[in-house]
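Here's a solo chain for you in structure tokens, the form predicted on its own.
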Amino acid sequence: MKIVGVTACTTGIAHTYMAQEAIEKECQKRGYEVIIETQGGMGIENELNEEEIASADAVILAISIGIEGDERFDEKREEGKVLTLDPSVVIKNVSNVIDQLENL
């Protein structure tokens, strides 16, 4: 399974990067390919391109604020392949979150 996503929190510091790390670790544990873009205090890092998004099986948006480039995920939304959650939910129970992505 290939998962892409974006993490972003209101302050752009802790939860943005904690959610990224949690998702990456859980996906690696399951043997999934994962690319997570962060939109935090240091700007956009690891920016997803159209090809990466198009080839993904599922998208996770662990965000508590509006993000730049949200429209990039419109096609995946239409397919029902986008899960949007607060970063704190991801941090607290990432295993359950990845289970939800598997069922999209």
Contents of the next structure:
Amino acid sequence: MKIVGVTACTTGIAHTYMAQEAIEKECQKRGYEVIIETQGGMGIENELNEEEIASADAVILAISIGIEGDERFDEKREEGKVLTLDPSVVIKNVSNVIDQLENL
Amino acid sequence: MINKEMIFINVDLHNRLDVLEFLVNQAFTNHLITDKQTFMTAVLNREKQVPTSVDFNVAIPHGKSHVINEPFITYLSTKISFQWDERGEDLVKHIFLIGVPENGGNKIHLKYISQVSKKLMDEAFRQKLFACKDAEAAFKQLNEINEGIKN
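Please could you give me the other form, the form predicted together with the partner chain, since above is the form predicted on its own?
Every chain and every other molecule in the complex is listed next, the one we just looked at coming first.
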């Protein structure tokens, strides 16, 4: 399974990176491929390209604000493969969130 | 970023407002902010949106404001855990107050704070940090993250 996603929060300093870490850790534990882009205080890091998004089985948007390049996920959205949640929800229940991604 | 003077272990405080007032006062005394009330309001407004307690007895209250000179993070642990917000059940014992200038500020400092946030998701790191008996020991743990960035 391959999961890609974006994390972003209002201040862009703590939750953005905690959510990234939580998703990456849980995916690695399950042996999944994972790439998480962060849009925070240090700008955009780990930016996802079209190919990476197209080849993903599921997309997680752990965001509490609008993000740059949201339209990149339109196609996946039409396929019903995008899950959007608040970063704090992802940090607290990451195992449950990845379960949900598996079942999209 | 982080200094020994802004780490407080086993403090006898039992609610969010008292903890935040204590830390904001300390931030002012240590010249990290130029106005207490403005920063406090920014932090409380953020709490109003969504409480910043995350899990594992940790909360990360934070505020962005022009009264902050450079990005900083502080750490306070309380003697006993307490309910962070009346809307949730999260019990908190370890509080990391973060301040960021309106324009973001120094990128290396921001990087450090984001690295601390990431580290808090690591159980082994939490165990080591939360076992620290005094500010000196906690500072050592937290400062190790700093070394990793510089190199």
